[in-house]
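Form predicted alone, single chain, as structure tokens, below.
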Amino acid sequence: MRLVFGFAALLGVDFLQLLVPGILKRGIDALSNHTVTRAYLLELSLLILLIAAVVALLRFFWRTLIIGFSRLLEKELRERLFVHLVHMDQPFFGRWSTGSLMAHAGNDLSAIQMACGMGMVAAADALVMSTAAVCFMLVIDIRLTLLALLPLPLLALSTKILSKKMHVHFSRVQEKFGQLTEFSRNALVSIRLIKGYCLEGLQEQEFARIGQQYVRSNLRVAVIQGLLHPMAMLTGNVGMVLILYFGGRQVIAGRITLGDFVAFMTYLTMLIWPMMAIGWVANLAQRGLTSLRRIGALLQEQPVLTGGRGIIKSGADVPTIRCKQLHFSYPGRRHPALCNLTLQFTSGVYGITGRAGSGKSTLCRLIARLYPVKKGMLYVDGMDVNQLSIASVRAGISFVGQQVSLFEDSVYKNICFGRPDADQKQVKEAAKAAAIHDYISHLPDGYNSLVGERGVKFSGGQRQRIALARALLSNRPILIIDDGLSALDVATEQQVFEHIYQQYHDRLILLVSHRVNLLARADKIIMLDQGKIVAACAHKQMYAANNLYKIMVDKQQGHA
């Protein structure tokens, strides 16, 4: 309905503008025949002023309604895109860079908004104005009209050729913009590393190189834009020259009146705008269509990770997790990350250790349902995870990784992120359990202190403890700590783990670590190597049976 009223107002503007040349014709003919009076001229002048006032009012309405529609469309697309992205899985984000996704959410949506806003307005306006102007011109003189339209096929041909090239070059512009955005994001996130290695100059050179490629792509688009507008102007001016010469001869010969000639020239002037609009609309349309295809391709992406409709029925009890010949490979990698793992987790503390790349983190990610697994390989409470809803499985798991994710918000909001209804007392208790309460209390704003982007205002160990407090506050039956205590000093680590061990021992805790002091407290230690289980037993038995574990213990305890 918004568009209907908007286009109605736009058509009203076009219709009223087309009346002005007719009014001018009446006045000029009256002046030529010496039959004009002051009252008649005043009447015509007031009529033109009235038309101008109504046009201004209607123009305000169509701009508000139609441009407003394009903004609402942009909003809906942006929200749909965001919802789609937050529901995608880890394999998707492994294929798409953040910079590329930001380019889709920025430049592409803006191009669609322009195409559906001013582009749609210009197209409708050009169609109505050109059709009506040609009709009025035909009424005045058919031969002059055909003569004025003689250069149009040249404009149509050039627009068709240039529009195809516009599509190709604009796609490259968007790709380069994505690369530039991703490089900037990486540089800012890694600014400490860059400064630590004194690589500012190298980063500047690389940024300048990508920026130069982006500029070159934009210049190719600018060349096409630069050709479309002059071609339209040339077409209109050639028609104007032809009418000035041949139409002037018609007036001299008395075949048309001077008023007809002025009205014809006015209509032809109105026709120049649609000719110019052809190039502009073609430019906006190609940009919009290119961006719409890119957004469409992104929205058509479907998560590889899917689940069923089943729900875990264990309630507050700790669910049993069972791996049966669990096998997993990351997309694009030749060697599997996990090979035929068979094991079972119930309540208690399980330590998971092994060399780098042995599959420790992969096992945790699969249990947390971050990656898909084949049927019959992973069970929760006796049900295949592929039959359970993903949300049902994840709702029972708190996850703390080595690479902590903190939002640019207050400490309080970051801790209660997984449990927004928690009160201040519960948040502080979780912080105490994670040994971070005292530090937070000494901050100028306490729990209201901002952590900065990605927690930049805090050290690695402090970020891990905030993330751990968030996980503990969530109070879920399964707690996965994937090397999430690695940045803590030994004393703090022991303090934190002692609390976890005492308060959460009746739950299921999966602890990935190389720290022997932590592993020794686990009820069972699982040693992985090249994706396989090489040993699974308690600390003493593991020390006696596994040489790698024995070396780890001796080195860390100073026996080597």
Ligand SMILES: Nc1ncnc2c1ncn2[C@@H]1O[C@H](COP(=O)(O)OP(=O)(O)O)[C@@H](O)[C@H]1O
Given for the second form:
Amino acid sequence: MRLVFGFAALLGVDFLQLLVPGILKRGIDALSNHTVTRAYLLELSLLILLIAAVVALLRFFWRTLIIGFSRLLEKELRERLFVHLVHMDQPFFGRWSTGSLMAHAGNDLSAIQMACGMGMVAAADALVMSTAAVCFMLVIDIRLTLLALLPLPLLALSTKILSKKMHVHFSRVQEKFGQLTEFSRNALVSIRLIKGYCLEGLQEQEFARIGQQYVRSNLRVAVIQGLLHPMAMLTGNVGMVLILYFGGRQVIAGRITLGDFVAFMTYLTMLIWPMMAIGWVANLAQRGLTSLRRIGALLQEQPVLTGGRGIIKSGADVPTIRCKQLHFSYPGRRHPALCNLTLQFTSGVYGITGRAGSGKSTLCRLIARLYPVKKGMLYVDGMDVNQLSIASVRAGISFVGQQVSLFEDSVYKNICFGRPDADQKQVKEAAKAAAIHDYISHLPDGYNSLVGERGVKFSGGQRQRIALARALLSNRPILIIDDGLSALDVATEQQVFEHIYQQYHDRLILLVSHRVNLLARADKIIMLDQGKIVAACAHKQMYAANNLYKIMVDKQQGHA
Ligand SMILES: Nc1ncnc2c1ncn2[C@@H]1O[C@H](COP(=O)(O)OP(=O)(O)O)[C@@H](O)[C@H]1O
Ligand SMILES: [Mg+2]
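Given the form predicted alone above, I would also like to look at the protein as it appears in the form predicted together with the named molecule.
First the chain shown before, then all remaining chains and molecules of the complex.
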């Protein structure tokens, strides 16, 4: 509806504008005939003024209506893209970098918006305006029209070529700008690393180098932009010269009136902008289409991780998780991360240990349904996980990962993220259990303290404890802690786990750790190596039977 009104207003503007030369013609003809009166002149002037006022009003309408429409369209697309991305799975984010996704969301969406907004407007405007102006000109004099139009196609063509060039350079400008932003973002995020290695100078040089490239591309754009306008003017003026000479002769010969002559000139100046617009619009549309295709391809991507409709039977109780010859490779990797794991988890504490890269995190991720698992390899409550809805599996799991993710918000909000309806008392209890309450309450702003971008205002161990408090608060039957408390000192860690073991004795706890004193309390320890189970038994048997474990224990207890 907006569009219809918008285009109606646009047509109105064009039509009214085309009336003006006609009025001028009448005035001038009257002047040259000496039949003019003051009242007639005033009448014509007022008429032009009125038209100008209406044109201004209609212009305002079409601009707000059509540009508004393109903004709405952009919003719609942006939201669809966001929702789509939020629903994508881990393998997808392994393929797409954050930077390229952000570029899509920024550049492509604005290119589509431009094509649908200004592009459509200019196309309609140019088309209506030029055909109508040419028609009016033809009515006045056919030969003169053809003559005057001679240089115009040249203008359209050169605009097309130039704006295409401009597009190429402009994309480069955007690309360089992206690099510049990404570079400074990266540098600021890892500022401590840069300072630690005294790399400020190197960063400075690199930044200047990209900045130089950015300026160079920008200058190229400026050159082309600088060329476009004078060229249009020149073409218009050449047309003008042709009309002045040949049209003037027609006037002398009495074939057309002086008024016709002036009207003709005015129509010609009205043609310059549409001619430029045609070239410009062609490129705008092309850009818009390319972007639309790219966004379309992104929207077509489907998560490979799909679940069924099933719901876990045990509900709030601990489900039985069974791995049956569980085999898994990351996309694009030749070596499997997990080989033929056969295991069963019920309530209790399971310690998972093994060297770096042995597959501990992968096992946790598969159980949490972050990566797809083939049929017949992983069962929850006797059902293949592929038959269960992903949400139903995940809703039973609290996950504290190796890398803690905190939001740029208050500590309080970060803790109750998994359970927004929790009250203050529950939040504080969770923080106490994670041994972070005392620290938070001594902060000047207490629980309202901001954690900073990715939690920079807290130490690694404090971040881990905030993440643990979040997991404990969400209070789910399964708690997975993937090396999640590695940055804690031994005494605090011991205290936290004492609490967890007591409070969660009826749940299922999967604890990835190297700390022997924690593993010793587990009901069962699973040792992985190169994706395979080396041993799975309690501490005592493990100590007696497994040499690797024995060495680990002796080393750590020797230190303690
Ligand atoms: N996202 C990933 N993409 C590809 N390979 C991965 C990914 N994550 C881990 N791997 C590989 O899988 C293997 C097991 O990794 P992981 O489970 O993280 O080990 P651990 O947690 O025991 O240190 C390693 O060889 C690692 O390189
Ligand atoms: Mg790991």
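Residue numbers count along the first chain shown, from 1. Under this definition, the rigid core comprises the largest set of C-alpha atoms superposing within 1.5 Å between the forms. Please read these numbers as outputs of a predicted model, since none were measured by experiment.
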Examine residue 386 after superposing the rigid core and state whether its CA is displaced by 2 Å or more between the two forms. no
Spell out whether the Cα of residue 431 moves at least 2 Å between the two forms when the two forms are superposed on their rigid core. no
Rigid core superposed: residue 209 CA moves 2 Å or more between the two forms: yes
Can you give the C-alpha shift of residue 149 between the two forms in Å, rounded to one decimal, after superposing the rigid core? 2.8
